[in-house]
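A lone chain, given as structure tokens: the form predicted alone.
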Amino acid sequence: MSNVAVIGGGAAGLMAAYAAAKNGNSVVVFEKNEKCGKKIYITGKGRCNVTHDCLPGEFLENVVRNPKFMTGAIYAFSPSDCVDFFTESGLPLKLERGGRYFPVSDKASDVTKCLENKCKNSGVTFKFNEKVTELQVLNSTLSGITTEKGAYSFDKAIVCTGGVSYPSTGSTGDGYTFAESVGHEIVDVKPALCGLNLAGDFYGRLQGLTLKNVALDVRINDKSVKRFFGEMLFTHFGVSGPIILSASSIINRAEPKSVKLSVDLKPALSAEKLDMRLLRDFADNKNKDLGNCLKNLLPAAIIPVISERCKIPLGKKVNAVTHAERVKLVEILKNFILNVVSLRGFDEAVVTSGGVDIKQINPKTMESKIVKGLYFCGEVLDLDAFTGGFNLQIAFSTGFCAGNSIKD
């Protein structure tokens, strides 16, 4: 039996301990904050998506960075096991669109309970309100941890602190530091799932509207890297919502200026039957104004911006658009350019790309490979995914790989 130290008491750290616990290892969770989970309690705004109903091939074609470490730790636990995971251990799931399960109750807080509670019926012990300060290690082995309350000693110790993101629940980087001071490198943080700054102020003109049912390109450098269908929003500072989301997490690491998004707002119809609609509706509707016709296409807030950039008049009669007006037309309505100026901050970030590299993890057990006795895992590890229930997943395969591989 080994004693084992789990440094954080998120999603990562509650599975880390329940997975050693259950092993017959004797496991104390030190949480710095008053209570578990603070992270989970406002992940799908407040409901919590734990997991996503696919495969572990299409799981791993969803991490944006290093899906091939997590291939060992998704197929250990994955997420079907998760969905199995909770429904035996009393938290009922629901399978909602996009493959996304949530609670039936819809109450994040519900997934941190049962968690404990998993934790509680293994022996888990729990310390709140003491942070760890530094990992004590001799001859390259883990020995113990050192709290502002005190030393500790232990075999093990499972670093599960998460990144920066959302600083207000106890995510402050301290897993960063307690690998650097043993020698592990880490990858420069970024923001990831987060809003994007935009070039202009047409964006003002739009806050608070929905686009639903439309198709982003991102393109980086005039070459297209990843193409996302669904849904965003506009903001007081330029665009949000699930497909800006996941773009963010893949120009986080590109220069603001190399970077395009393309709004397909009509990704259903080819350029040529968009035209031909654009026809039947000037047709239907020869004597109106052209911005009273686009109602039938488009939400109304957005029309005088897309006359702006067409460069037609909105007063201007449809019976009046010209061929080549009406190809410009087209044009903005498939390729409506979004210029990127920055990502939003950390504040507001999903999670963190970047932190603990993982050449130097052991990718089956999360083990340190410089420090005998250490684990990583979680979103203290430079791996991070879309939108969707993947990063909750990863933090539960990787704490589970972690915790299940000390059985000494």
Ligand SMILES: Cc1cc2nc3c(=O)[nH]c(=O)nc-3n(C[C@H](O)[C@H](O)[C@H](O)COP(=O)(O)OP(=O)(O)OC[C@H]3O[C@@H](n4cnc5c(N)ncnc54)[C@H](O)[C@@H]3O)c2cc1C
Second form
Amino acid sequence: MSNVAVIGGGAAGLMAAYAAAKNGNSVVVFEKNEKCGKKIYITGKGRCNVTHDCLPGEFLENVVRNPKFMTGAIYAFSPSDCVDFFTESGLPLKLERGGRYFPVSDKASDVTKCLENKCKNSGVTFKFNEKVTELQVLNSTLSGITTEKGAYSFDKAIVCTGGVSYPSTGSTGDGYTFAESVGHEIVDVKPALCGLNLAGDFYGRLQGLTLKNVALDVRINDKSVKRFFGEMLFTHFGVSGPIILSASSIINRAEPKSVKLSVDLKPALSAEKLDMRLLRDFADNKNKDLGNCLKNLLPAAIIPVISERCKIPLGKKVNAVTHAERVKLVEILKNFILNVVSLRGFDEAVVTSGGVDIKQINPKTMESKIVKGLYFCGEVLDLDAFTGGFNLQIAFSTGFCAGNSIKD
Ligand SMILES: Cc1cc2nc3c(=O)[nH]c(=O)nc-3n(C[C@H](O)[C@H](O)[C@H](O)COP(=O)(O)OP(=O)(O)OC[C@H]3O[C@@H](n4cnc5c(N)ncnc54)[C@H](O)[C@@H]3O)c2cc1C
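We have the form predicted alone; now please give the form predicted together with the ligand.
Whole complex next, starting from this chain.
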């Protein structure tokens, strides 16, 4: 039996604590907040998208950084294991649109309660309002931890302190300091799953406009790197919404100047079909001006911006629109460019990209390759994924692997 300290009572920490305790270890969770799961509480807009309905292969396709590292962990505790775990623990889940699992109760707090109950029933003890400040290491082996309240001896410590996004929940990057202090490399942290500040000022006029069923082509140095399909939203700073959040995770390590986002406002129509559709609309509305005619095709708010970009006055009668102008209009509708200035900050980023370098971590057990008895799980690691329940699944799978590997 080992004495195990779990540092951080979030998704990864609670799962790691439970998994270690069920193997007969003595486990203490140190949480600097007055309670566990402050971040879980705000997940999925308070409903917590616990995991995704997918096989491990599809899961790995949704991991942005270091999917290969996650292979062992996702097979050890898969999304379907996660669904079974919560269901069998008295928290039934329901499957919603887009493969997202939520608690039937629609309460994120129930996820924390369920995990805490599992821990308590397995003998885990909790120390709240106790911030861990240091790791103690002797001969490259973990020997204890120091908190603001004192020093404790432990055989093992599992660092589950999260990243640096939404720091008000307690994730303030403490785990990086612990890792560095014992010789681990930290991969630069960047905001991920966040909105994007855009160049220009056109977006101010579009604030509040949601574009549904559009395609977003992400280009870095004029090379298309990823295409997303779905919904986006114009805001006071630029753009946000599901496909923009996903794009942010892809571009967060590129020079903003090298990034171009191309929105296809009519992805269901090829350029030729869109041209034919315009010709038909123009023929049916010969005496109308362009601004009115385009209302059949586009949300009203974006029409003035489109007219400016293709340099056709809104008031121009459609029967006077030239072939060249129509070609330009089609081009703008299929390739509406957004120039990114920067990403929104960590205060608004759903996850942190970067963190403890996975090269120095055993992917089967999450144990440090530098310090024996020291483990890292969840967002503190250089792992992040798209939205859809994948990030919590990373926390649960890595937490499970670490805790479960402690048996002697
Ligand atoms: C607004 C929002 C919505 C989200 N929605 C979803 C969603 O629906 N589905 C999904 O899959 N993912 C979602 N995520 C991402 C997901 O919440 C995180 O990836 C996940 O919670 C990470 O878990 P973690 O345990 O690694 O870290 P955290 O949840 O950040 O937990 C870390 C814990 O460690 C504690 N701690 C830190 N330092 C110390 C210290 N020195 N001593 C003691 N304790 C310490 C913190 O107080 C905290 O409780 C969302 C994130 C945000 C911000």
